[in-house]
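Let's start with one chain on its own, the form predicted on its own, as structure tokens.
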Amino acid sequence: MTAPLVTILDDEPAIREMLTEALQEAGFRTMSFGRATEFEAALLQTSPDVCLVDLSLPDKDGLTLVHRLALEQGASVIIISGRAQVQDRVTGLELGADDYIIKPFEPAEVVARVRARLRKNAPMEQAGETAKFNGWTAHFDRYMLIDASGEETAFSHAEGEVLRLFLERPKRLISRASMQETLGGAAGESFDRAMDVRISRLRTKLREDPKNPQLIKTIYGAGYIFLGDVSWS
């Protein structure tokens, strides 16, 4: 079985070397890049399982790159950044990142976060990859929603995690605690904000009325419930 591939995009050679050594010792394959243009060129030839992305890049805005990766690549995206403000973390998650690690960090922490993301991805790969519900088709193998007319709307890996959670448990209350346990991440305000952002984006892509959504209902003080009829293939 081929070891998972982790790409490292950071303009600091010492950090690239440190992460490469730690990840390879943990059994991962790695590719490292100092510039976004080199990284994007490599993506045309390979498909990483996890992308570690620094936000402060010399040739391209890191947040813009994270957003594109989240929409177009099947990989999990973990931001590694010296930007420690809450708003920076929230923005990264809003744009589709799956996790956010603040510099300085211990290499063992990054390895643990990468392993956690791969564990969270595994159920998605093992279960059915296509779900139909209320005139929509969700293709989890290519991160795409298709409506009854055939119009396509891409969703990110992070949004896909939440959508799959709803589609696997239709018409059942899903508490915040259950979401945190299933999807991972530290409980608290940051996790709650990340979930609010992902659910809001999903509602927009499903063309829900923000004042009266019909598919993803908020049960205040309790959690969420998905009211659609779902079939998997």
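Because the structure is predicted, anything quoted here is derived from the model rather than measured. Residue numbers count along the first chain shown, from 1. So that the term is clear: the rigid core is the largest set of C-alpha atoms that superpose within 1.5 Å between two forms. Compared with the form predicted together with the DNA:
Shown in the overlay between the two forms, fitted on the rigid core, is a CA shift at A148 of 2 Å or greater. With the core held fixed, the Cα of I174 is displaced between the two forms by 2 Å or more. After superposing the rigid core, the C-alpha of P104 moves by less than 2 Å between the two forms.
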Second form
Number of protein chains: 2
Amino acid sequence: MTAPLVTILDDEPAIREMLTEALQEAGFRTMSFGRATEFEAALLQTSPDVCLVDLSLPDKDGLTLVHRLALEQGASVIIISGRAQVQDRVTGLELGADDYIIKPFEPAEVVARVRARLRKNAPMEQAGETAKFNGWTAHFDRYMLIDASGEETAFSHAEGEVLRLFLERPKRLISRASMQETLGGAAGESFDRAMDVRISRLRTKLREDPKNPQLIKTIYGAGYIFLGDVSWS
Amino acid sequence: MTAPLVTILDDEPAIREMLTEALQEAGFRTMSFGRATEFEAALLQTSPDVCLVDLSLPDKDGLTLVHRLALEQGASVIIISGRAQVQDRVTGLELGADDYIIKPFEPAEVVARVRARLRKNAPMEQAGETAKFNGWTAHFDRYMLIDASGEETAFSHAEGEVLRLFLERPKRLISRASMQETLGGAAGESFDRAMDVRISRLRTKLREDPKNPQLIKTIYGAGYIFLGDVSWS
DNA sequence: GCGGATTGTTACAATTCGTAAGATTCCGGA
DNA sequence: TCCGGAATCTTACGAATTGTAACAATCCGC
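Follow the form predicted on its own with the form predicted together with the DNA, if you could.
In what comes next, the whole complex appears, and the chain from above leads the way.
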């Protein structure tokens, strides 16, 4: 179990360094960016657990970015801003941010708030061994898929890994790279096609229409998104 | 689908009233308590979705209560405290609180933070991002366009980027340059044709009459304007 | 070892999306 | 009104990406 990944997006290098140091000392992996475009590029490779975002960015509107992040990525977003007005905080939170920290801040408090986010994000990962989604029930302990009519279909270990990854991050873009990372371990060269095959086989077990998949969507050049309302138990 | 329940635990009646009023106006059910023992008694009957807790209680240690709440009940806990020291905040968050608001506070911000907690508590029910315009419905999460008669058309990621850009700035001129910037990133020279093709393909999916486009209007020498009454949800 | 299931690999089909190139449209000047 | 150049639209093609069927390697219980 690797350490949680926290991203820092701020145009001031001094703040990036301060946060990086504090977070790494607290045991987190960090990545920091000075511009929104760099950050967005990196999002295609990995999916962070918590994103710290400064609103005053040189190249993009921070609030729009926060909105997209919260909605698409589903990651926890903490705004760090110099704007202290109540209205700023309210709109920031309303747009999907999970927390709003005002500059100047204490690194210790930022760390504590990051931990609070992770704590609430995590419980799903240690949840039970069954998950329901869109009429299906997945029993990971028995390697069984049950559809709405009660019919059972067995799935293999490799298929289960992919399915679990999807069910733990529903409605979020999962990049091909981060998929290889959490699954296959060492990402080989031509090995990457194995990923496609796994997903293909999983899709047939979920009876997806190849022309028009409803649950596992492919994002050309980026990765996959699992749609479906998941509830673990 | 009943309204979420928010509990208020504070020994000052004025604050209880202020919060109760603001939260009820925001559409929440509320219960308020002046003493920890009353609150604990109530917990045996119902399980709140979010708990607002003041740390300075007459009859019990607030931090211990917060710890118990977070651990056993699994509910979201927001501390409201007059103690502004960083150390207080850190230990409060460390003990399981989800947020820490310092007195004096704005009711609007409290409501926003309560909403933020609820949003993350029920992440699976979050409806995808959709926009309606002129009989069409765009589901950005499912990459689907639905026309007035209910017929579905899939759109690709690149097409979705363009569509989103239009829907976020309806009835405004969008210059070619700003389009390249928000989309393709580096604005090249001969790349600008790619933009045209994207728009062309999007127009076909929107069944635009090439001679007389109703939705995506070209402004010769300037850019594009998306006409259409957009409403997001 | 044998039969079956699982999983990676390969080869080829299908899709996406940018580029090129010709067709079309726009607009100012004659 | 007509003309020419520039801007834009559309179609076709191709490179890169992804889907999947078929085959091969591996594993496991009997």
